[in-house]
Amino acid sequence: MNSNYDVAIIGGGPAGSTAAALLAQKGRRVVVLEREKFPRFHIGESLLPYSVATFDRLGVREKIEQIAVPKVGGEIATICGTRSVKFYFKDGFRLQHQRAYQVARSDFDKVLLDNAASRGAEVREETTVQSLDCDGDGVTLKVVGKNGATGEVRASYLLDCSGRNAVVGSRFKLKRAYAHLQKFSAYAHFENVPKIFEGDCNLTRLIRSEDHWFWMIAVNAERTSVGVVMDTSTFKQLRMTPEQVLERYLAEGEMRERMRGAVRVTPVYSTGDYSYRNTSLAGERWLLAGDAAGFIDPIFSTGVFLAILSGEQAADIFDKILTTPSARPALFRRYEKKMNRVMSMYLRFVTAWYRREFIEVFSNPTERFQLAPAINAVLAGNIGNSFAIWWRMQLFYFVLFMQRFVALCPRLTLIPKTEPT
């Protein structure tokens, strides 16, 4: 089980499989070390339009369309049922792609991983990385295979895409939590969700309450992913199981009507305190990508988008430095700077979401200064390279700030209606 590679990749999720496929296409020797066996259940089913160009580059767009539901925008509503705003990517500011996809992640992730293998990457599933050591010439990984066989993998460079396990981040104690985003989520898949597949069904739906919110994502014609997100402290105070929590919150206000007659078809899954970022995204011989670099929040579906973006960026950088090793310091710094900028941009957006002013302002869209199309573009995955997007977002944040003190938009209670007698 001793091997030598140009790049070893820990994790076969969207970040790892994207990077592996692109490097293998360039003729690089790549190995993917994935601890699970695909397909496996995973959350994060909503994709963004700005990932479509990467799907084309990977050559998987047609395969994704065979397993996906087209997504043309989103809906943000209040739990009391008084406000509902739908936005469509076709109305976004200078968007190149006007649609994305909603997918069952078990199918989507397997398409990407199989594509990496078909491009020439070596994929080892059910393989766990026990330890790693870096030196001036490369990285040595000690691994255990599915049959208990142990060995070493030697590579010139390492790309950590191990998700929340964050192998490198844990090894070097780089993980730092966002103190203001300590959240808990409970979620499951349901069938017979009313009207989810009628009319403009292919929207990601977000329903906002005072201190929690819900997502509703149709992953195919029969099945819908539904989850609730709240503060971790709230979940602990409830003293309930995740299944009890999800059942309780789905019975309130607007969600009661949206879920009437729905049947849960999977176990209730849960996760908590998942928002963090590593203090360094690059080392002497390694880069971090996807959730191994950081995860902000499930709102706005940025997780898979950032994973694919970082995997693509990392692959291009490794390909360059394998040809020109002297370029490594500058390219690693550029990668780290770019990914930190993008994560900080979405962190600000997510932080705003958890303030009441966001839904008050967002649910009263205006075309003045093209603010609504600019926000739409950011929700589609525009990472703000243009000044035209940047100044409009600054104006949006200024309006949010003013809304705290002056009711520029009507105030909302965000209190669910009670069940009629």
Ligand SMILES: Cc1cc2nc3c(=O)[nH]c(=O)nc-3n(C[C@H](O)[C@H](O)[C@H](O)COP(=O)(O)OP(=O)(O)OC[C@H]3O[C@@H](n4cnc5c(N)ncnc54)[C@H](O)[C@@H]3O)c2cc1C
Second form
Amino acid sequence: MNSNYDVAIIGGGPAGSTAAALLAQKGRRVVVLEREKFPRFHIGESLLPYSVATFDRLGVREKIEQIAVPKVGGEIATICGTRSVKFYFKDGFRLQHQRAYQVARSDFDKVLLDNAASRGAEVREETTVQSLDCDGDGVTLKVVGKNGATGEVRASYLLDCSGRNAVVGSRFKLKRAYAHLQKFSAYAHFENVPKIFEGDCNLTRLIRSEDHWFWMIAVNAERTSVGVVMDTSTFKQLRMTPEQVLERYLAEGEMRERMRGAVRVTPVYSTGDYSYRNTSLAGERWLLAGDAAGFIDPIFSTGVFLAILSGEQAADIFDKILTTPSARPALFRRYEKKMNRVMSMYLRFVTAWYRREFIEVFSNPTERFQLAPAINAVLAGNIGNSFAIWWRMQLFYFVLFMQRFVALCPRLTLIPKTEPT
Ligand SMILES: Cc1cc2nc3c(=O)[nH]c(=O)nc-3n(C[C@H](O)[C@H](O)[C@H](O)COP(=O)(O)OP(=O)(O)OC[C@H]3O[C@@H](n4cnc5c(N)ncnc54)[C@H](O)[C@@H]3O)c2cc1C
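Take the protein just shown as the form predicted on its own and give its structure as the form predicted together with the ligand.
In what comes next, the whole complex appears, and the chain from above leads the way.
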């Protein structure tokens, strides 16, 4: 199993398959080592409009459209059913892309991984990376296949896209949890969810309660992904299985109405304590992309967007330094700086979401100063350094801060009309 590559990629999720396709397209020798056999279930089904340009570059937009539900915006509602705000990307501040997708990740990830293979990347599924060694010339990975056969892969550079497994981050002890985001989530797919579609298109729906929230994402014509997010400490106090927790919470307030008659068609999955970042995103011979670099929170659907963005950026950098190795230090530094900036930007936004003022201000959108369109643009994935967006976001945070002390927007109750039983 000994072999030599320009770049070895751990993980064939959106980050890994994006990078692999782009590198292979440039004629680089690239291998993807993926421990699962695709298609496989994965959470993370709502995408952002700013990924669409990368789908075009990858040449997969048409294929994605065949499996996806078009997403044109979002809805944020309160659990007691008193407030609901819808926003549409077409109203976003100078938005270049006004549509995104909602997908079953099993189908979506397979489209991207097959695309990488068709462009010349070597894709090895059911191959787990067990350990790695870096030296001055490259990286050696120890891998094990489905039948237990072991081997080594040697590459000049490594891109870790192993998701929350974070192979490199764990090996070098780089992972740091966000102490204020210790969350737990339980989710499943349902059929017969009433009133989920808006014409042919859809909105990603978020329903906010006092100390937890729900998502509802139609992933195809039949299925809707539904999940609840709460503090890990709350989950532990409940002393229930994830299945019991999901059933209990879906019986409250607005969720009971929205799920009337819905039928669960998958097991209940759960995950927890998933919010962290690595202290370093670049080493001498490696870069981290996607969740392997860091994951913030499911709210605002930034996970796949950041995975695709970082996979794309990393591929471009590797392509350059394979031609000009001396450019590596500066390009790696730039990559790390950019990805840290974007993650910090969304971390601030996510942190704000978990305060009550957020929903009070957000559910009273104002066109004044084009504040609502600017927030809309950030939610669509506009991560540019645009001053026009930056100052509006600062104003938004200032309004949130003031709302703590003065009711600039009406106070809201987030207590459900029907308590869970
Ligand atoms: C509850 C929840 C809800 C979410 N909802 C959304 C959402 O609506 N929208 C959104 O954009 N994001 C969402 N996310 C985030 C999203 O799931 C991730 O950000 C996204 O999948 C990251 O892509 P990735 O390519 O970095 O990693 P992944 O998609 O996790 O892919 C990593 C791959 O690496 C493989 N792998 C791991 N270890 C090894 C190894 N040792 N050897 C070989 N292969 C390995 C895995 O099998 C996997 O296929 C959500 C996350 C959570 C926790």
